[in-house]
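One chain follows as C-alpha cells, the form predicted on its own.
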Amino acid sequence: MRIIKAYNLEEGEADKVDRSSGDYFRRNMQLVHTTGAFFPLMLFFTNLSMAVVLYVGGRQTITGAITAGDFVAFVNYLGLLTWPMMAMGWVINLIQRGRASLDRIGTILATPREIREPEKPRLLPEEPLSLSFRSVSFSYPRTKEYALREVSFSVAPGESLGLVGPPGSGKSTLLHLVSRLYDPDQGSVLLGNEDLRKLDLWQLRRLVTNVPQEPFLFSGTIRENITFGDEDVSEKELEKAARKAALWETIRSLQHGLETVVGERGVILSGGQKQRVALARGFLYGGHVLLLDDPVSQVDSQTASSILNNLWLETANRTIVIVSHRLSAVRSADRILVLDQGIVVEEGTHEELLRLEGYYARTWHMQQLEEEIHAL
C-alpha cells in the first residue's frame, strides 16, 4: 500500500479491484438466477404434468377407455416418481459442484513432494556439528544455469564461515541447501558427517536455524513473533534473546512493550526492527547450526556492531554461517568464501583475502572509503 501511495497508483489499483469484484459479483448473480429458477421450474413442470394426466386420464375414464382404479393408480404412481426424480436432480447438482471443488483440492494433494524423507532416517547427536559441502552443484527447477557449481568446503563444530559475493552469486541458495529446502543436483551436503538426505527432516530443521534476508512477521504481538506462541519460553530467555539482537531497548520504548501488535507482515515496524525481531528468534531457538542471510543489512553501523559482537560469542556452542554484503560483518569469521556465479573464487581469512587483492580486497577498500566519507 505504501508503494502504491508513493507512486500515485491508487486509481489503477482501484480499477483492478473493481473489475475483479464486478466479475465475481456477475458470476454469483448468474448462479443465484439459475438456482432461483431451478425450483420454480421444477414445480411448474411437475404440476403441468399432473394437469396433463388429469385432463387426458379424466377424459379416458369418462369414455371408459380406462377404469377409475387405473386412473387413480396412475396419478399415485406419478406422485411417487416426481419427488425422487427432483431429489436426484438436486443431488446431481451438488455432486457436480463438489467435483469442481475436489478437482482443485486434488491438484494440490497430487503435487509430489520435492523433499522426500528417507524410509529409515538417521538421527544426529545433540551436540555442535560440522558442516561440509562436497562438490555440490545445484540449479533451480526449469532453469539451465547452475546457481552453484562444484562447491566444496568444510566448517568444524563451533567455527564460523562468512559468505560474500556479488548479487546472484549463490549465497542464499547455499543456505537453502543446508536447511534442505532444496536438494543438490550433484554432490552432497553433510551435517555431522551424515548426508542431509539420510537424516530425519524434522530433527534437521530443529538443529539448523535459518534467519532469512527478508524477515517475515505474523500479524500478532512482538512476543508471539519471537516465541512463535510458545508459552514455555520464560521472560528471562526472551529478554536475553532480544538483548542479543539489540532489540530490547526498542521494545521498552513501545507503549505496550512485548504485547505490541505489529500488524500484517510487521507493518508498524521499520525494516531494521523487523530484521532484529527475526534475529531474536534465531538467538532464542537457534540450533547447533545458525544460518544468517545478511542479518544486519537494514540496521545502522553501531547496532550492527553490537549484534555481531553477540553473534561471535555464539560460536562457542554453534556452527555459524553468515552471508553479508557488508564485509565488516564477516571479517571476524574463522574463514570466508567469495562466490561468483556459483563458483568459489576466493577462500581464506580476512587478512589472507586482503593480500590476494581480488574481489574481496577491492570491495573492502571501497566500503572503508564509503564509511570514511559518511563519517565526515
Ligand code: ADP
Second form
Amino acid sequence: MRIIKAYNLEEGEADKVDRSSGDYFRRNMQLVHTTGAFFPLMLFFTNLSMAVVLYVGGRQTITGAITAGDFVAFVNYLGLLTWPMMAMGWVINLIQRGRASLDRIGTILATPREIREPEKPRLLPEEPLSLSFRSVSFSYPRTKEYALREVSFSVAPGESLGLVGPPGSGKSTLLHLVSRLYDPDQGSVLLGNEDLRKLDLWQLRRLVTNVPQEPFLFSGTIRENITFGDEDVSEKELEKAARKAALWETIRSLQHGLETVVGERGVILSGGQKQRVALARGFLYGGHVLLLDDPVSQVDSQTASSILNNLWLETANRTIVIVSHRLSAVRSADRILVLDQGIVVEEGTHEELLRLEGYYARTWHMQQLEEEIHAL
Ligand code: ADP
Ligand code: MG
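Coords for the form predicted together with ligand ADP, given the form predicted on its own:
Following is the full complex, with the preceding chain placed first.
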C-alpha cells in the first residue's frame, strides 16, 4: 500500500480490483442462475410426470385395463421413487465437486521431493566440522545459466571463510547448497568429509545455522521470533544472544521489551532491526557451522564492527562462512573467496588478495576511501 500511494498508482490498482471483483460477481451470478432454475425445474418435472400418470393411468383404469388397486399402488411407488432420484442428483453433484478438490490435493501430494534422504543416513559427530566443495556446478531449476561453476574450496574445522563478489555472483546460492536447500548438478558438497547427500537431513539442518540475507520474522513477539517459540531457552541465554547481536538495547527501549509483538499485526521493525533479530537467532542456535549472508548490510559501521567482534569470538568451536559486501567484515576470515558469475576468480587471505590487485584490492581501496570521507 505504501508503494502504491508513493507512486500514485491508486487508480490503476483500483481498476484491477474492480475487474477481478466483476469477474467473481459474474461467475457467482451464473451459479445462482443455475441453482435458481434447478429446484423449480425439478418440481416441474415431478409434477409433470404425475400429470402423465394420472392421465394415462386414469384412462386405463376407466377402460378396465388395470384395476384401481394397481393404479393407486403405481402412484404410491412413483412418489417413493421421486426423492431417492433427487438425492442421486445431489450425490453426483457432490462427488464431482469433491473430485475437483481431490485432484488438486492429489497434485500436491504426488509432487516428488527434490531433496531426498538416503535409506540409511550417516550421523556426523557433534563437533566443529570441515566444509568443502569439490568442483560444484549448479543452476537453478528452469534456468539455463550456471549460478555456480566448478567451485572448489575447503575450510578446516573451526576456520572461517569470507565470500565476496558483485551482486548476482552466486554467494547466497553457495550458502543454500551448504544447507542442502538444493543439490548440486555436478560435484559434491562435503561436511566433515561426508557428502551431504549421505547425511541425515534433520541433523544437517541442526548443525548448519543459516542467517539469511532477507530475514523473515513471524508475526509474534520478539522473544518468540528469537527462540522460535522454544520455552526452554533461559532468560540468560536469550539476553546473551541478543547482546551479541547488538539487539539488547533496542529491545529494552521498546515499551513491551521482549514481549513486543512484531510482524503483520504489530510493530514493524526496520530492516536493520530485523537483521539483528535474525542474528540473535543465529547466535542462540548457532550449530557447528554458521552461515551468514551479508549479516551487517543494514546496520551502521560501528554496530557492525561490534557484532563482528562478537562473531569472531565464536570461531573457536564453529566453522563460519560469512558473505559481505563490506570487505572489512571478511578481512579477518582465514580465507576469502571472490566470486564472479559463479566462478571463483580470486582466493587467499586478506593480504594475499591485496597483493593480487584484482577485484578485492580495488574494492578494498575504494571502501577505505569512502570510510575516510565519512570520517571527515
Ligand atoms: P548473490 O548472493 O551473490 O548476490 P545469488 O546467489 O543470489 O547472488 O544469485 C546468483 C545467480 O542465481 C543470479 O544470477 C540470480 O539471478 C540467480 N538466482 C538466484 N536465486 C534464484 C532462484 N531462486 N531461481 C532462479 N535463479 C536464481
Ligand atoms: Mg545474495
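Numbering follows the first chain given and starts at 1. Every value quoted in this text rests on a predicted model; they were computed, and no experiment measured them. Rigid core here is just the name for the largest C-alpha set that superposes within 1.5 Å across the two forms.
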Worksheet item: What is the turn angle of the smaller rigid part between these two forms, given in degrees?
Response: 14
Fill in: For P40, CA displacement between these two forms after the core is overlaid, in Å
4.3
Worksheet item: For N28, what C-alpha shift in Å is seen between these two forms once the core is overlaid?
Response: 3.4
